[in-house]
Every structure is written in structure tokens, then in C-alpha cells.
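Quick heads-up: it's one chain on its own, the form predicted on its own, in C-alpha cells.
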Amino acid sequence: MEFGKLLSWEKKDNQVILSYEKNQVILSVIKDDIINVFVPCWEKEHYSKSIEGDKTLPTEWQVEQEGDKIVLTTSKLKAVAGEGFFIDFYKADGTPLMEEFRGERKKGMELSQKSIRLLEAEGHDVSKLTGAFYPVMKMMKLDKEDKFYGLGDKSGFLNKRSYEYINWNSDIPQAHNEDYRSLYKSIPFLICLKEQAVYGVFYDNTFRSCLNLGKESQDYFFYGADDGNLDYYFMGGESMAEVIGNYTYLTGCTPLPQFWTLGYQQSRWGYECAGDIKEVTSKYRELGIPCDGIHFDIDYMEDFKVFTWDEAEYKEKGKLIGELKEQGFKPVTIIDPGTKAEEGYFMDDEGREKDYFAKDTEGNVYVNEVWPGESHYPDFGRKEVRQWWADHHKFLTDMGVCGVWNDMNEPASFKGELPLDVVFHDEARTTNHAEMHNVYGHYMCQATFDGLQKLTGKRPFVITRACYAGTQKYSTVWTGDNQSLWSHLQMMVPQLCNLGMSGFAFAGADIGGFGAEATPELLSRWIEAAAFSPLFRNHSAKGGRRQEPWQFGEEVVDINRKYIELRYQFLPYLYDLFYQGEKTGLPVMRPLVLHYEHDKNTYNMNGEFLVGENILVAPVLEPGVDKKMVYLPEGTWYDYWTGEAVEGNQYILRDAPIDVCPIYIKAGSIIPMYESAQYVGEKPYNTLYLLTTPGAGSYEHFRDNGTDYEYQDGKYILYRFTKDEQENLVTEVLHEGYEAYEQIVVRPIGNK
């Protein structure tokens, strides 16, 4: 990108417009700690798919010229733009935040033409070695102590420093390792934790893009995109939590889900008839293992045609669903975007008649292949197409389906990736697959959410594999086709923590692994590690070992029952975290660094996590291990199982036999709990239990009907519990709009 000399500048409304010889730059003050940088090198409009409405707040700010620099200052940030459009960001007190790199880019690895030919012949991606050029690009200075977090569910470890990632939603069934640059989601939001400060940056460009975070050079990191505008939001904040709050202010917070969706859910690609489903649900009830959700994969449809039901294998429409709901199960059905190309099939006929499918450059409906065979792809970027898709969910809701699972929406295709020039739309504007690929799943989820909300009046339960920044407003996510591998269990913790810091508070990974085959030990350790993950689902693939707990023997059944019951006891705490997160943007599952960002021991902590601020979970993530090296940050922590007090700022070695996951409760905690149940709704929650640890503390607990939007009209009850050093507990009702508990019982641990 070339700019040349700064010719002029003007202040207009909330903007500073900088006119260079070869480009224009617009700096927009969104609020005192968010500044948008926009270079209209492609189109003059933003066309954001993530940010809905005008987020600009009235803000006092100044701009002035200092020599050859333009300096924009708010009460919290300072942006300095210079010749050639270098731009640096500082805190208002002058502390450096994100400074542009002024040096030369390091050239990629020098390769002879012979080497390139040999590498390409063997299938290697030479662009990884030679340093790709991006027409839209910014290079930023990299300091020695900089750490990077966010970016959604990219593979690898918590701290993304020294890695490169590509934002291009990709269906990759192979076992993911730390070197995978792309997975199913594109969330180009980055948090940089510096030695003395923190900032965030959201690159709002849906084209294929790259973030190289020091892999190419330890002197700089860079963002590059294949096309589109340079359009990014720089976010300040006094903490990582404030930065996340700013990001979710822009793109939206995860909404409060239905209460039952926090329960345990069972799935498998391979329940091929009603008998398979009933066998599984009956066994859960027989063994007394709590379970709420039962998922239907693609087999329930007629020839994999969306919005159909195979009555030959799954009983007449609505009967099986009704039987399951009588047992307390909430059925969730999968839906793929690929619509079978078949004359006489109502979805294909309607889509063709109304011109709702993507086309090739010759104007023909584009055809690729997925599960139904030759298929067409709805043009979800158009409002009328989303409405059409939303309305068809009536077929499912009329049967009593409780949630919809969107899959294959990268979009996936069996006969090669969709060409970049396939014609799509962004509302009325004609565009192509290159721009819309990364938001295809995003728009599909919006359609699903809108349909379920309109048809049921309840908070929609939507699950998606592919998405973009902002999809958290419409859908929960899972990390895609993981494998029954210890390395994938280990990767679950940083993946879910980074998803949470990227706005996706409701996220999970398939317990036990989707592909390959779990062992009894792996499934046991996985259920322990996942017991506090927001989305709590066991899922496995056809052709591999079935993964319900009883497939592995009595010990595994007992361990699963123990940790699933534990999950149900902590449901009100998890629900409170979602209620709080709807306002703050903070996730349920959090890395230690989020609350202990000045503790160097937390910067690369991949093997443990926090649930809110009060619970620390340190699961065993390796085979054959019966001890866990646990790091406890500052303060006093209490072993959940024994009540033992342990001082923080140290590592301890905790015994962890196969049925024990180390869990610690922070001093001064007050944590709401329920009695375990076989499913949400089995019995009323008349009694609230308060798990407490020694020390003063305060906690607010929210309760409503757990289903719809009446809480937004004041139909909820909000308690505040306050405890002093002498363990005196005071209960207050801050808002009384819903039924109170019949009794509140204190369950202290750690008290002498």
C-alpha cells in the first residue's frame, strides 16, 4: 500500500480525514478508547458484517498538527499519523501501545527455482517459506515481551506469539496440530499484552487474511489481506478484561442462553434410526447419568435433504421427538447449507424460482457436491434469502425440536473449494465468494437465530462450526472435527480460552474427540476437563468406536456420572456468568492471564483455567499420569475435594488418580449451587446452596425462568450475598420480579 506525502487534513464530526498523494485515510473516534482506521483502497464504505449500527459515542477529543505529524488525542488514547501513513498508538500518558514498524520487511527463505519445483511437486505450500505479498498490509513493531491472545479457535497454544495464522474458514478433517494456520472460524481480533500495557485490534475485513505474529521476524508482526479495505479498530483498556469489553461493545456479547443448554448433551454421527436414539437415551436414564440434549446428525433426513424427516427410520414426524421430550431430553437437529439439486424437492424448487442460490460467472446456479450429492448454496448475504431459510425452521419447531446445529457452513464442498468468483451478494450489492466465504456461516447462523426466535419466542439454541467475528450474537460454537487424541484434549483448553476472549463465551469441544477412537482413560480425563466448558457435548464419528460412557466399562461410567453430576450442581454459577457476560463481554471459561496479567507464570498457562474468577480447574491432560503440577496465582485457594487451604504464587504437586480433577476455590468465594438432577426441569429448584470459602466476599445471583426474554422486562430476581471475615452472611434482594427460593443453605469448605 502506497501513500506518499500528506497533502492536507480536516476534522469532520468524529473523524479526521487525511489526504495523502496516493490514498486517503479516515480516523474515526468511536469512543475514548476505540479508534477506527479506515483506508478505502477497495470500496468507500465499511460494509461491516460484524458491527451492527453506529457505535459512536459522544467523546471529547482533539487533533492538531505537530510538525509533519497529525496527533489525535482522547482522554485515554493518542494516535500519531505521519508521512507515508505510519501510525502509532499510545496511552494518553504517552505509554507506547501499537507502533508501526519502520524497517524493511525480512525476505522469505531464499529458495532456488529447483528447490521450489521439488517442494511443490511433493505438495508443500511454498508460500509458507517465501513470504507472501499482501496488497492490504500493515507491519507493527514487536517488542520482546509482547504476548498475543485471541483469534478464536486457532490451533496450538494459548500465547500466539511466533506463529502465523490465516483467516479462511476451512473444513479440515485431519488431526489438527499447532502448525495449522486455518480452521473453521475467522475471528481477526487480537489482544496484545505488553510489559506495561495492553491493547486490542480488530481487523474488520472478510477476505482471506494473514496475521504473522513474529514467525517471519521477531522485530515485527503484520496483518495482510488479499483484497478489501484496510479497516481496523484499535482498542485501549487498563486490563485485558477492558479490551475484551471494548471488542464485544463493537461486535456484540454472547446473549443469555436457555438454562437447559448448559446441561450435558449426547451426539454421534451414526445414530441411524429411532431405535439407536432410544437405546442411548434410555441407557442414560437407566444408569442415572444426567443428560439434557440429544443430537440428530445427518441421517435423520430423507437422502440428506434439509428440512425433511426420514419417517421410515425415525418414526412419523414428531412422534420420536415427543417421546424424547417426555423423558426430559431436548432434541437438537443438524442442518447443512448444501441444498440437494433435485427437481420436485421443495427447497430446490423454491430456491431456483426465487433466485436464492449462488451462481457462477455465466449466470447459472452454481453446483458442487456435499452429503445429498449435487447441491446448491443459498445466497445468505441477502436478507430475503435469510428470511426464507429462517421460515423453513417451522418444519423443525412444529415437531418440537429444541435447537439447531449448523454444520458444513464454511461452506464445505466435496468437489473442490468453491471458486473465488462464484457470485454472492452482500444484501443488494453483488460480490463474490472471495468476500463472502468467511461470513457464509455467520449469515446462516443469523437466519437460524431469527427463525427460531420468531417461531418459538424462546432464546434460540444454535450451534455452528464456521463463523466470523460477531457470530456470538447468534450462535454457540464448537471447535469442529477434533480427534480422540491426547494432543487434542490438551489443545481444548487454550482453544476455548481464546474463543472466550474473542467474544464467544458459549463454546465447547467434542468430548472424547470426534474422529479416531477414544480409550477409557482419555474419555475419563476429557469429561473431567470439560465439566466446566460452556458447551458440554460428547460427539463421535461413524466408523469409529461408540463413545457413550457405558461403552468403556463401569469405572468410566462412574467417572462420567461423577463429573456430569458436578456440572449440574454448578449450573446456577455458570448461568450467572452468562448473565454477567451479556453485559461485560467476559467469557465463562477464562485463562489465568485474564485476571493475573502481571503474573508471568500465567502467560503461557495451557493446562489449567478459571471459571469466572472464583474457580480454578487444573485437569490431567496426559496419559498414565496420577499427579498434576498445579499453579495457583496470588491469594489463598481451597481444594474443592478436601477443603485444604493452599497459598498462591506457587506450584504444587496434587495427587490426581483417574477419578480426580484438581479444582480450587478462591478465598472469599460465594458460589451458588443446585442439587444435581437427571435433566433441567426434572424437579423445581426450590433450594439454593451457597458454597463458601473463608474470607470476606460478595456475590450477586440471578434467577429467571431460564427460557425466554421475560427477564428483559424485569421478570427476574437478583440476590446479593455478602460475607465478612467472621463468616456472617447477609442476604439482600436487589430486584424482586420472579419467585424466590424456599430456602438457602450454606455449604462452607475450608473452615475449621
Contents of the next structure:
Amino acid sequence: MEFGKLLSWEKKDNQVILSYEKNQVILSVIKDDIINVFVPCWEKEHYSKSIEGDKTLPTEWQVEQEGDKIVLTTSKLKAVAGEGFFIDFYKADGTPLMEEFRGERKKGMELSQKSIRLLEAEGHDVSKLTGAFYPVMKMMKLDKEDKFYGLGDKSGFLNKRSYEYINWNSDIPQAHNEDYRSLYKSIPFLICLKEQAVYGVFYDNTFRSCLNLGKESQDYFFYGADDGNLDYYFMGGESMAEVIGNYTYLTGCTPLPQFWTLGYQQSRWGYECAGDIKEVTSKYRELGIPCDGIHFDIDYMEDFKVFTWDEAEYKEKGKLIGELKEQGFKPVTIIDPGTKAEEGYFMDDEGREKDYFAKDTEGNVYVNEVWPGESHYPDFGRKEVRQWWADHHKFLTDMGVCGVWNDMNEPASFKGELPLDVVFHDEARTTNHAEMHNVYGHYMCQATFDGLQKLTGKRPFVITRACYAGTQKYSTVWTGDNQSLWSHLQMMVPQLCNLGMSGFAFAGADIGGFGAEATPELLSRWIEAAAFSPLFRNHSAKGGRRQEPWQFGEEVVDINRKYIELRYQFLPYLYDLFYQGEKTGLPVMRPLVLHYEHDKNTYNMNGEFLVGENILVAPVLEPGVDKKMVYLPEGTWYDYWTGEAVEGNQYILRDAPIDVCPIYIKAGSIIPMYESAQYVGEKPYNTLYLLTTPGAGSYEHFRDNGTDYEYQDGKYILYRFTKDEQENLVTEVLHEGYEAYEQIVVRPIGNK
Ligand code: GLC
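For comparison with the form predicted on its own, please write out the form predicted together with ligand GLC.
The complete assembly is shown below, putting the previous chain first.
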């Protein structure tokens, strides 16, 4: 990117427009701690797909020329622009935040043609070894202590420093390793925790892009994109929580879900008829293991044609769904975007007649292959296409389907990737696959969300595999095709924590692992680790061992029952976290660093997490181990199982036999709990239990009908519980718009 000398600058509305010899840079003050940097090197407009509406708030700010520098200040940030095109960000008090790197880029490893030939002959991916060139690029200074978090679902560990990632939604059936650069989602949002400060950057560009976080050099990190504008939002904040608040202010918060969606869910690609499904659901009830969701994978359709139902195998339309609902199950059906190319199939006929499918550059409907064989790809970037897709969900909601699982929406394609020039639209604007690839899943989810919302009036339950920044407004996510590997159980913790810090409060991984085959021990440890993960679903693949708890013997059944019941007891706490998160953007499952960012021990803490601020979960993530080294941050913590008080700021060794997942509750906690049930709605929640630990504290608890939007019209009850050092507990009702509990029972742990 060439800029040349700064020729002039002007202040206009909330912007400073800098005119360089060869380019223009526009700085926009969004609010006192968010500044957008925009270089229209592609188009004059932002064309953001993740930020809806104008987020600019009235803000006091100044701009001045100081020597050859242009200095923009708000009450919280200072941006300094000058020679060439360098923009450095500081806190208002001068503490450095993101400064540009002024040196030369170090080229990637040079390989001879001979070496490349040899490596490729054995199947090595040499693209990872050589430093690619990006036409849109920014290099930033890297300090020794900088740590990176966020970036959505990227594989590997919590702290992303020293790795390189590519934002290009990819269907990866192979075992996801820590060196995979892309998975299913593209969330170009980064949190940088420095020694003295924290900041965030969101690179809002949907083209294929790269974040090299100190892999190429320990002196700099860089962002590069294949095309599009350089369009990034710099975010300040006094804490990681404030940075996340700023990011979700821009891209939206995860909305409050329906209460039942926090319950346990069973899935498998391989229930091939109504009998298979009924056998599983009956077994759950027979064994007394709570279960709410039952998922229908692709086999329920006729020839994998979306919005059809295979009556031969799955009973007449609506019958099976009705029977399952009578037993308290909530059926969720999969919907893939690839629409079977077949004359006479209504979806294909309509899509072609209305011109709703993506096309090649010659103007023919583009064809690739997915489950149904040759398929067409709806052009979801257009409102009318989304509307059409949304309306077809009536077929599912009329039958009583309770949620929709969107898969294969990277979009997946079995005959090679869609060429970059396949014609798609961004609303009325004609564009191509290169720009729309990473938002294909995003727009599909928006269509599904709108359809379910309009058709049912309830809060839509949508699960997606692919998405972009901002999709959290429409859909929950799962981490795709993981495998029954201990390394994938380990990866679940940082992956869900980073998704949470990237706006996706409602995320989960396939419990037990999708591919490969689980062992009794692995499934036991997995259910323990996942009991507090927001999306709580066991799913496995055709061909492999079945993965319902009873496939592994009685001990595994008991462990599953114990942790699924535990989950049901904590449902009101999880629901409260979602209720708060809808306003703050904070996730449910949080890495320790989010609340203890001055504690070095938390920076790379991959094997523990917090649930809200009050619960710390330290699952066993290795085979053959019956002890866990647990790190407890500052303060006093209470062992959930024994009530024992343990001082924080230290590592302890906790016994963890196969049925024990170490859980700690912070001092001064008040945690709402229910009695476990077989499913949400089995019996009314008349009693609220309050789990308390010694120490003063206060907590707000929200209750509503758990299904629709009435709470937004005041139909909810909000309690506040306050407890002093003498353990006197006071209950207040802050808002009265929904049924109160019949009784509130305090269950103290920890001696008092
Ligand atoms: C993909 C999904 C998986 C699903 C399968 C069949 O692999 O990731 O969850 O079961 O397709 O639909």
C-alpha cells in the first residue's frame, strides 16, 4: 500500500480526512474509545456486513497539527498520524497501545524449487512455510509481553501469540491441530493484552485475510488481506471486559436464548429412521438422564433435499416431532444451504425461476456437489433470497420443530472450492465469492433467524458451523467436526473461551468428539468439562462408535447423569449470564485472564475456565489421571463438593477420581439454582435455591417465561440478593412483572 507524503488534512463531522500523495485515510471517532481507520483502496463505502446501522455517538474530541504529526484526542484515546501512513494509538495519558512497526518485513523462509517439489511430493503444505504478500496490509510493533486473544474458533491454545491464522471459512474434516490456520469461522477481532494496558482491533474486511501474530517475527505482528479496503476499528478500554464491550457494541451481543436451549442435547449423524430416534429418547427417560434437545441430521430429508421429510423412514410429517414433544424433547433439524439441482424439486425450481442462485461468470447457475449430489447455492447476500429461505422454514415450524442447525455453510463443496469469481451479491451490488465467502454462513443464519422469529414469535434457536464477526446476533455456534481425541477435549476449553471473547457467548463443541471413537474415560471427562459450556450437545459421526452415555457401561451412565443433572441445577445461573451478556457482551464461559488480567498465571491458562465471575471449573483433560493441578486466582475459593475453603493465588493439587470435576465457588457468591428435572418444562420451578459462600456479596437474578420477547415489555421479575459479612441475606424485588417464586431456600457451603 503506497501513500507518499501527507499533503493536507481536514476535520469534517466526526472525521479527520488525511490526504496523502497516493491515498486517503479517514479517521472516524465512533465514541471516546473506538476509532475507525479507513483507507478506501477498494471501494469508497465500508460495506460492513457485521456492523448494523451507524454506531457513532456524540463525542468530544480534538484534532491538532503538532509539527509534522496530526494528533486526534478523545477523553480516552490519542491517535497520532504522520509521515508515510503510520497511525499510532495511545491512551489519553500517553500509555502506548498499538504502535506501527516502522522496519522492513522479514521475508518468509525461502525454499528452492527442488525442496518445494520434494515436500509437495510427500504431501506437505508449503504455503504455510513461505511468507505471503498481501496487497492490503498493516504491520504493528510487537512487545515482548504482548498476548493475543479472540479470533473466534481458531485451533490451538488460548494465547494466539507466535501463530499465524487465515480468515477463510473452511470445512476441515481432518483432526484440527494447533497449526491449522483456518477453521469454519472468520472473526478478525483481536484483543492484545500488554504489560500495562489492553486494546482490541477489529479488521472489518470479508476477503481472505491473515493475522500473523509474531510467527514471522517477534518484532511485529501483521494483518494482511487479499483484497477489499483497509478498514479497522481500534478499541480502547480499561480492561479486557471493556474491550469486549466495545467490540460487541459494534457487532452486537448474543441475544437472550430460550431457556430450554441451555439444557442437554443429543445428536448423531446416523439416526436413520424414526425407530433410531425413539430408541435414544426413550433410553434417556428410562435411565433418568435429563435431555431436552434431539437433533435430526441430514437423513431425515428425502435425498438430502432441504425442506423435505422422508416419510418412509421418519413417519408421516409432524407425527414423530409431535410424539417427541409430548415427552418433553425439543426437535432440532439440520438445514444445509446446498440445494439439490433437480428439475421438479420445488426449491430448485423456485430458486432458478426467481434467479436466487449464485452464477458463474457466463451467467449459468453455478453447480458444485454436496450431500444431495449436484447442488446450487442460494445467493444469501440478497434480502429477497433470505426472505424466500426464511419463509420456507414454515415447513419445519408447522411440524413443531424447535430449532434449526445450519451446516456446510462455509460454503462446503465436494468438487473443489467455489472459484473466487462466482457471482454473488451484497444486497443490490453485484460482487463475487471472494468477498462473500466468509459471510455466506452469516447471511444464511440471518435468514434462518428471521424466519424462525417471524413464524414462531419465539427467540430463534439457530446453530451454525460457519460465520463471520457479528453472526452472534442470529446464531449460536458449534466448533464443527472435532474428534474423539484427548487433544480435542483439551482444545475445547481455549476454543470456547476465545469464541466467547469474540462475541459468541453461546458456543459449544461436540461432546465426546464427532469423528474417531470415544473411550469410556474420554466421554466421562468430556461431559464433566462441558457441563458448563454454553451449548451442551453430544454429537458423533456415522461409521464410528455410537456415543450415547449407555454405550459405555454403567459407570459412564452414572457420570453423565451426575454432570447433566448438575448442569440442570445451574441453569438459572447460566440464564442470568446470558441475560447480562445481552447488555454487556460478556461471555458465559470465560478464561481466567478475563477477570485476572494482572495475574501472569492466567495468561496461558488452557485447562481451567470461569463461568461468569463466581464459578471456576478445572476439568481433568488427560487420560489415566486422578489428580488435577488447579490454579486459584486471588481471594478465597470454596470447593463445590466439600465446602472446604482454599486460599487463592496458588496452585493446589485436587483429587479428581473419574467421577470428579474440581469446581470452586468464589467467596461472597450467591448463585441461583433449581432442582434438576428430566427436561425444561417437566415441572414448574417454584423453588429457587441460593448457593452461598461466606463473605459479603450481591447478585441479581432474572426470571421470565423463557421463550419469547415479552420480557422486553417488562414481563419479568428481577431479584437482588445482598449478603453482608455476618451472612444476613436480604431479598429485594427490583422489577415485578412475572411470577415470583413460592419459596427461596438458602444453601450455604463453607461452614457458615
Ligand atoms: C458435517 C457436520 C456434522 C454433520 C455432518 C452430516 O460433517 O459438521 O456435524 O453431522 O456434516 O450432516
